[in-house]
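Starting off, we have a lone chain in the form predicted on its own, written out as C-alpha cells.
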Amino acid sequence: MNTPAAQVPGIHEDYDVLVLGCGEGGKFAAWSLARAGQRVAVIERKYIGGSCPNIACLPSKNVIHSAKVASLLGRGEEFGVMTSDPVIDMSAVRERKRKMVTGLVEMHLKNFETSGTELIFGSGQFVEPKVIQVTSADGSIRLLRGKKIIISTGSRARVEPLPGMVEAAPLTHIELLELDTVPEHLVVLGGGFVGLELAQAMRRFGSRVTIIDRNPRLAPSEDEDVSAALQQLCADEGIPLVLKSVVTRVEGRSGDAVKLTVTNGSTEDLQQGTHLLVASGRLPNTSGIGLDLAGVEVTERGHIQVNERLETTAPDVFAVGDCAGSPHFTHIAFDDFRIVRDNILGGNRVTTHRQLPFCLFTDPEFARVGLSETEAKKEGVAYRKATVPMAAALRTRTLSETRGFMKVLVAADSDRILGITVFGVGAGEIMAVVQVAILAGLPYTVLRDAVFVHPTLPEGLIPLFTAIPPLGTSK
C-alpha cells in the first residue's frame, strides 16, 4: 500500500489496471479487481476514498444531523420537554464530522490493505496512452503503464468567474463544513442540492441565510408541486429566496462582509451578507491530466467521452462517475464501478436504461425514481396519478412530522408502477420500498394490499395506492 521509493524516469512499472482519482466508481473497481488477482494501483492527489467520504456526502449530512438535533431542541416544548434556548457550538459540530471522516478514511485504508490494491499518492498525468506520470508531494516521479486505466477524477465546485469572486474568496461546500463559528449572514449562490441542504442547516444554527437563483423556482425540472413544497419549506424556515436573478458582480470578502449585484431582467438590486457560499453547479477535473496524450476525448461541457459500456475514445481506458458525465450521485458512480468491473472482467453491461433515484437530504426530505408528472407528460405517457398528504402515514403523527406528500403514477393501461415524488420525513426510504417494486415488476396492487407494519413510514404507502383511479382513466 506504502509508496515505494522513487524509480528512475523512463522506466515503466507495469500493472494490470491503473485508476486514477479514488472516487467511488474508481476505488471500487480497484477493490474489486485486485482482489480478483489483477494488479491493481490507485493513483490520489489528497482524499483516500475520494469526495464523498471525505468533504461530500456523508460529511454533509453528519453536520446536517446535527442541525436537526437543534431544531428539535428549539421545538422542546412541543414535545413537553422544556429545554433552554439551545447554544450551538460550531467546532464541536466540526469535530463529529471529522471524527466521522477520520474513521472513514480508517475503513478505506484497511480495504486498500486486504484487496491488495496499491495506493499511490501524488498528481497523475497521461505522458501517452496507457502511461501515468505520478509527482509526488517531494518531486518524485514514478511512470506507470496499465493494460487498463479507469479514469475516475470526480467534480469540483463552479465558482463563476464574475467581477470580484476571486477577491471574495467564496465558500464552497468544502470550506462551508469546516467553518468553527455560526455565520451571521449567509448568501447562497444556488438553489439547488447542495445550497438547500447547507442552507436550511446553517438557517438552523443561526445564521440569517438568503439564497439567490436564477431559475424561476427552486427544482425547475421537477413537477410545480415539489418546487411550491420546497418554496414554502425555506418560507417556513425564515430563509429568504430572491429567484429569477443572476449575480454580475461581488465586492468585499467572504468572512468579513460581501455584497452581490444582483439583475433580474431590467431591475438592479444589492444583497448583502458576511459570508458567501457558491452552490451552482460542478465542473469535472479533466483538464490538466494529459487527456489529449492518452487520445480521450472530451464533450463540450469537459466531460469525458464515453459509450454506454463507459469506454472511453481510447482503448482500453474507461471512466466514470462525474468526470464521465454520470449523474452526480455517489450511488450512481457505484453503479458505474459494476459496469467497468463486470466489461473489464469479460461481460457487457451498460448504462442504457438504468434507474436514478435521489434524494434532496433537507428535513423533511424529497425523493423520486421513476417517471414524474412533468417527464410522463413530456414523454406522452398516459398515467393514472394519487397523491395523499404524509399524514396519511399515521407514523408521522407520533413524530409530529406531518409536512409534506406522497404522490405515485401508475400506467393508464396496466398496473404497472412509472414512478414515485415523496416530500417528507424518511422520503428516502419510503421511495426505496417502491423501487424495488418497479425494479421487480410488481403491480401496484402488491403494494397496496401488503401487510406493513403499524406504525411505519412505509404503511403509508397503503392509502397512496388505495387511491389509485381505476383503470382505463388517465392524464
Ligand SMILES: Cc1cc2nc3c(=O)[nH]c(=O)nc-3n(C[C@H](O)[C@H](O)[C@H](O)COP(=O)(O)OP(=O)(O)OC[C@H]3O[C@@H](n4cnc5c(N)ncnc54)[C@H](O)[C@@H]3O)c2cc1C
Given for the second form:
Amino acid sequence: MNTPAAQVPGIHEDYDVLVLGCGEGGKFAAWSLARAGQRVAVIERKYIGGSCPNIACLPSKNVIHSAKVASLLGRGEEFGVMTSDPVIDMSAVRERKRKMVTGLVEMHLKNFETSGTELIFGSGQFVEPKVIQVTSADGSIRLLRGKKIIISTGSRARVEPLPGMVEAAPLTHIELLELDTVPEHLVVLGGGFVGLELAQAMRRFGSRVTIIDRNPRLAPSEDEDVSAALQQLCADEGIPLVLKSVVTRVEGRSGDAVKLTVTNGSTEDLQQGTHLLVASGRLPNTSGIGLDLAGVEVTERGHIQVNERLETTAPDVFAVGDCAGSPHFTHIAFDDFRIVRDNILGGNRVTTHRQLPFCLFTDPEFARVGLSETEAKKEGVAYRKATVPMAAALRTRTLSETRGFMKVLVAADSDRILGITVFGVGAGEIMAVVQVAILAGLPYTVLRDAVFVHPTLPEGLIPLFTAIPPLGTSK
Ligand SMILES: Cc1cc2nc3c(=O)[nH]c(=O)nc-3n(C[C@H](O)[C@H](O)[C@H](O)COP(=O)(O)OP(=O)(O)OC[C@H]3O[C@@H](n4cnc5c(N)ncnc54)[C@H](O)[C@@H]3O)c2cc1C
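Can you swap the form predicted on its own for the form predicted together with the named molecule?
Following is the full complex, with the preceding chain placed first.
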C-alpha cells in the first residue's frame, strides 16, 4: 500500500500534461504536446529517451552489427579477403555502442529543449489522483499536478524466482550489452527475441552459448517452417538448444561459474556455463508507483488496464507502451503516442485493427506482418500460398546470403494480400514493401507485375507473387 493522499504535504506545481517515464510513447507525446503550446514535463529516473536508445533496441542492434562484422571476417576467405585471425575486443565493441548511445541522448536533449518540454530527473509515484511525487537522487521532493497524465514506465527483464537465482546475479540484456570481455560459456535462459539475438551475437564473438527454453520449439506461436529455420540456424552457428526444459535451480555466480538444474518433466539434467543471461520474459513497471492512489487499475498480469483509446480507469490518465500491455515493440509504443496525442487534442484514435509488423534481428532476420498460416487456419481464413527460397532474390547470391525463404498468403477468393513471412537477409525491409501494399489495399498482382530494380532484395517479390496459385485453389 502507498502513502494515503491526505498525508502528502507541499505545494503542487501545475502542468497541462505530465508524463511518467521517458519511454517511446511518453517522450513523443510530451514533445508534440509541448510544441502544441501545452505546459509539459517528463519524469524520468534513469534513461533519457527510455529503454530503446539506451539499453534495448538500438544498443543491441549496434552490438549485433559488430557481431556481423566478426562473422564476415571469419568468412573472409569465402569473399577472397584474407584476414589473419581476427581478434575480438569487447571494450571496443562496447565503446562503439556507448558512442552511439551518447549521440542518441544528445538528440533527445535537443528535442526537450526545442519543444519546451521540462525533463525532471527522479523517481515518480502517484500520491493522489493526478498528483505525482518526484524524488530526486539527492532526496529532494517535488509535487506535480497534471490536468492530463500519460504513464510510460515500460517494462523490465523478468528474473524467475528460482532457488539460487538471486545469488547467481544473472545478467540481463542491460549488463550483457556492457560486457568488456567475451563470456567463455554463456547460458541463455529463454529463446525469445532477446535471447536469440544476443545468443547469436555472443556466439559470433567467440563465446560458447547454450539456450534453454521451456517450449518444444523456438518461436512456438509461429509456423513450423519458421521454427525449423531458426533451429537450423542455431545448429549451424553451434548453439545447442535445450528445449522443452525448465530450470528448477541455479548454483554459482554469473561471471564465474553457473550450474543450472534443468528438467524436461521426466529427467533431470545439469547445464553449466560461466555466465547466465536471463531473457525469459518482461514484467511491467507498474508496482510501487501509487497506481491505487490514482484510481488506475491493473490487469491480472500487472499491466495498466486501458481501453482502445489507451485511457486508463482514471479520468484523463493514459498509459502507453509496455506498461499498458501493448505488444512489446518500440514501433507499437510509438503508435500508442499518436493515439494518445490525438485523443488528448480532442480526436478519437484507437488501437483496434492496427498492423503489428515485427522483426527478429538474428542474422538472417525473421520478419512478419499480417497473417501466418497458423493464424489463418485458427481464424478459418481460406488462403492461397506461395513460398520461394531466398535464393530466388538474386541479390542474395551476390551477397552469399541465400539462407531462408519468403512466404506470402493471399485470400482464396480475391487478390488481397493476407500476410508475409520472411526469414532471410533484409527480411525487415522486404516485409515493409509488402506491408505498404497491404495498407494501400493493393491486389498482389501489383507487386507481381511491378518493375523493381535489379538486383535488389524486393525484386525477389516478383518470383514470390508469381508463384501464387490461381483463384479458386485454396488451403
Ligand atoms: C534487448 C532488447 C532489445 C529490443 N529490441 C527491440 C527492437 O529491435 N525493436 C523493437 O521494436 N523493440 C525492441 N525491444 C522492445 C522495446 O525496447 C520496448 O518495447 C520499448 O522500449 C518499450 O518502450 P516503453 O515506452 O514502453 O518503455 P521504456 O522505453 O522502457 O521506457 C520506460 C521509462 O520509464 C522509466 N521509469 C519507469 N518507472 C519510473 C518511475 N517510477 N519514475 C520515473 N521513471 C520511471 C524507465 O527508467 C524508462 O526509461 C527490445 C527490448 C529489449 C529488452
